[in-house]
Amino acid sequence: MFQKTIQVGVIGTGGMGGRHARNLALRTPGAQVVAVMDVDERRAGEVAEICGSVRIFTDGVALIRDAEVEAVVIASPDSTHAPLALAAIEAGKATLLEKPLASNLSDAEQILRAEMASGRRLLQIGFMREYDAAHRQVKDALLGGAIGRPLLFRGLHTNLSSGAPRTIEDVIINSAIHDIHSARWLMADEVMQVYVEHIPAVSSDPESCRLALIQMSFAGGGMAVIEMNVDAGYGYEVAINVTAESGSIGADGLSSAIVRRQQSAAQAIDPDWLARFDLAYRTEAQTWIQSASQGAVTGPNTWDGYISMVIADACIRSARTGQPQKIEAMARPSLYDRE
């Protein structure tokens, strides 16, 4: 039950931010979008009109500090995440921050330490797969213990071609970081070592990436293998499988119906993540607003964002050196114990 209506400001009105704004304004009880911000005033104006002709800002920090704004969504470019997250922590406002936590590990640690110093969990990180029905069913089955301790996580993540070669750093931080988080969440353990191999998108450029294979070892003895295909050519797909001590469970990740006709069966594949995880984004927004209205942000937290960046940084080093990399990070502070 909602304690009060939360007045929200949304920073970034592109594909991701625009979706968050619409979900909060039109589909989320207990939320009222009162402000949007974008350097593109035309785009901001279009989203503002959909949300009810709300106020438009061109400065993210100004929106955060505005007295009318009680909670914040940050869906602006990665390079802006750190300064805006720090401003939100300073202002003491509940914030839904799109992944990654920051564009580099140093900034991610600065955000973590700033929130720890505040003594409150204010940030929820946009790892929306935790709110996807298929992923949730897998997690609930593992929590139920019917198939025993998880031993191996396998993940498949495909994208259509972006139209231009991507770097291994971009692929890991902006795409595979979702799979890294999913592996930690479903295995309920921390990663101790990673090893990454990748196939360059351009043979003369070893920093480019067409496909990456990520292997991870966990503290409790489990393992994970993630295939990240950035130029699959057929659509967007996320599939997961967990092998446990006495069984296995998985989800193929496709949300469409299977059509059988004329001696064939066909299933449509979504073109992008916005379509595939549409319901998950709505559920994420609803859960965030409910927790914010009750004064306690839940869901994927700043530690999840930070440690995913630590792992991503090690993955990038492994891809570049061809060697396994150990994960070196502080112990998880008690502030970030998950319910």
Ligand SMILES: NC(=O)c1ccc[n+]([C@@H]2O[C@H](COP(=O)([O-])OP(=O)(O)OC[C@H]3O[C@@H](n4cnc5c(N)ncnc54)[C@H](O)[C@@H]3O)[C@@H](O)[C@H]2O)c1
Second form
Amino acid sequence: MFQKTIQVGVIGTGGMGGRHARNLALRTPGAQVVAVMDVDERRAGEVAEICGSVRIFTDGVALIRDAEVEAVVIASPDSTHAPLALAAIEAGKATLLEKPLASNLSDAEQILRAEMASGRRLLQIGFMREYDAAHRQVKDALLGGAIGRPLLFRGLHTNLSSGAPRTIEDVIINSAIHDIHSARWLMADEVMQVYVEHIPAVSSDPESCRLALIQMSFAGGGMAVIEMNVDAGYGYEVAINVTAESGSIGADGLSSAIVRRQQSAAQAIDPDWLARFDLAYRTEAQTWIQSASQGAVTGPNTWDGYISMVIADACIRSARTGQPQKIEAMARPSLYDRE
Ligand SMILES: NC(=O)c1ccc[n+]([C@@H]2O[C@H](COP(=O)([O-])OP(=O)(O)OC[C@H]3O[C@@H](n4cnc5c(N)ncnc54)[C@H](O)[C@@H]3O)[C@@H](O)[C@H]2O)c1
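Please move on to the form predicted in complex with the ligand, as the form predicted alone is already shown.
Let's see the whole complex now, leading with the same chain.
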């Protein structure tokens, strides 16, 4: 199945990068983690030890250019994505780049154009919900066509707690971007217009956001509505439902067993994404390594990362202005047609 072992370097060894490094080193046949890099050297050292005493770099670009490193994971903060993604494209290395593609739209466009100029898909974007079993079941049922064309996507995304109040920009670009991608992927269509309303986390500060309601209209006439609640108080939950022409399909996203006792039923809710999408992250790593070993990235690609940023940007404008916003973007280049 694997043509060879792929030697991977991981940049950013925090929550996400540490998880990717462990999954690749310990649970992914065909992958070997050979290098890690983090500005926090202690953290890098801990992850290096778990991965089997791999080399520790102090410079992300040096790791990318290193001859031993064949494929790269970028899981450092959003603001570092653009320079590192551009270096990975220049080095011609298959890269699993965490979402969002970049921290702003102009950097996202620069990455898209650089990859287009290289003529091949090198980046896979960390929209890992595509590898979640429940999401996959919904997608496969829609592809099977038994319930007809999708008409409406409904998404619910909660965080247990936001900690300090978050801005509308951060909530959209960092959290709701997953839901924006899921809606495009399951509706199999592109977004034409968005309208966003939000409830501020701090009533005197309209830039803050506790709950956002995102409405999207698709080119083919379909619609989507997403509730993004970053301070739900009860747990981390991602639920989806698609209403189609002759049926509907959904997943409540809770994977734990239901315990019934004393005239009540209880089901545990995950605390965060690392718990909820544990298996999805493993499948994502496995699928990425398999496609990298065959020389072609097949998962969510740079177009998916770019257009999600275009939509996110329009969502932020809509929340600020109270007006619907049209999506203005180039047509999808054929390089990014999904298999
Ligand atoms: N796909 C998902 O489900 C998911 C979930 C959470 C986070 N993310 C994304 O993953 C990325 C990392 O998020 P996280 O939650 O792991 O954050 P984190 O804060 O836990 O980890 C980030 C790590 O990057 C390191 N770092 C900071 N600047 C760096 C630099 N210039 N070069 C290298 N390393 C640097 C930090 O020291 C830290 O160890 C972000 O882009 C985030 O949006 C994705």
